[in-house]
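A single chain comes next, written as structure tokens; it is the form predicted on its own.
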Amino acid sequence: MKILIDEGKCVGAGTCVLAAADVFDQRDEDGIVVLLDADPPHTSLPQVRDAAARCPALAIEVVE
């Protein structure tokens, strides 16, 4: 699994952090997504997919 983040699209909603806190975080200064684990275990795939689906700006792409 490969996770692609487009920081330019991110609106800082934080839904990705709620869905997969082990993989995503937000910068303190502006709330923009931070990728904590670019190669998470396969067992995290459902949470990562959920995070991408919930992102209101479509800033997360999951490539399998």
The other form holds:
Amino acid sequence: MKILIDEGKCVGAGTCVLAAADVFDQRDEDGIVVLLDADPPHTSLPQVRDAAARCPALAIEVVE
Amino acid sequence: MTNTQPTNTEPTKTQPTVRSCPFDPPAEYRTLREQEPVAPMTFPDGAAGWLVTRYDDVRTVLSDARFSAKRGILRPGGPEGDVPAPPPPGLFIMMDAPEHTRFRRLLTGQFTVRRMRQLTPAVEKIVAEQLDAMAAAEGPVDLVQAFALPIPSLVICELLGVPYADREEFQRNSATIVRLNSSPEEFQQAQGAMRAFIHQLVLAKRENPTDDILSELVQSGELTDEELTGVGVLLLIAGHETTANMIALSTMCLLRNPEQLAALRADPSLMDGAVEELLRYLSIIQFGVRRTALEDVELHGHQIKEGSMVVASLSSGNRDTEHFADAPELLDVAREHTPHLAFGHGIHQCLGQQLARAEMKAALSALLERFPTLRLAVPVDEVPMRDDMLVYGVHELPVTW
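Having seen the form predicted on its own, could you now give me the structure of the form predicted together with the partner chain?
Next comes the full complex, this chain leading.
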């Protein structure tokens, strides 16, 4: 699994952090998404998919 | 199938607004979802447009840049022309990218998940102080005035750098702005008073910056005083109207669903999920979110013409059986997967959603723990519901214990 994020689209809602805290974080200064793990273990897939589905700005893409 | 705008020969359909149960959206939404998910509607200002009621379509409308947020805020039942055009500077909920992006980026760092978690002890302290005062007063009390409104109001004042001592005036003005039947004069007067109040604060913070969002924005040098004023007004209104109503209405809803309340009391670890479920179930932005098509868009076989207004119903989407397969019409505090639309979707999704979550968790947890025998002090049908407000909830909630 590979995760692609588009910082330009991110609106800092934080929904990805709630869905998958091991994989996503937010920059303190502007709340923009930070990818903690670009290739997380397969067991994280449901949470990562959930994060991508919830992202209001469609800034997360999951390549399986 | 291709539909066009309604013609004069067809009966005019208006957006459903009458509830039969205080916690459910109007029943017509279910029929619309099943039979006419993209339905032609005439709105109170006379505009012809479309009402979108399914979860997936609501998300599409709110995340597709072909739909613009500029047209304004929906006020069904409100007088015509009550939303000034163009909107006042800084009102970024009525902007599109990239104009919107400039404002959003300045604010997102203030409302991150981490920052709101760090704020939780301060919120819990405010909650405990309100509960102390409530307990000292003995019942019955109005939970809105004693608890649900002061918590978010105190918190947003602290965050923003607004003196809470001035609350009586700005809470009244805020209520006038979100009340549907305010006259255009009342609306303009309240908005003007709110802007004058925040404008004075902006000037004061330019002279003497303190440790708050408004001071930081002033010091960033990115915004004009007019824009700063607009942002301040927006955050102040959004910061307390919404969460106050979620706290009060959630309490009423739990009291009317004793099995759910018992489950939550028995296992406080359910609270995070319960907050999401209450947000989904109650969906207090009761009339949805308004957008305008910037070009011709096809949605579910309907041709939505450029310039048409589209209303995306958050409350209807949150009850969509196609998306929430497991009885979405029921409140289930143990529901496991709740990707709801209560905060909207797309680039305008609620900036303060993590703050709202932190406040709801702190408030509901402490209230249930402190008052194990909490109950309504009046019959349920005597609770005055906010059918007349953009933000649904209760005007008052008399409770005792």
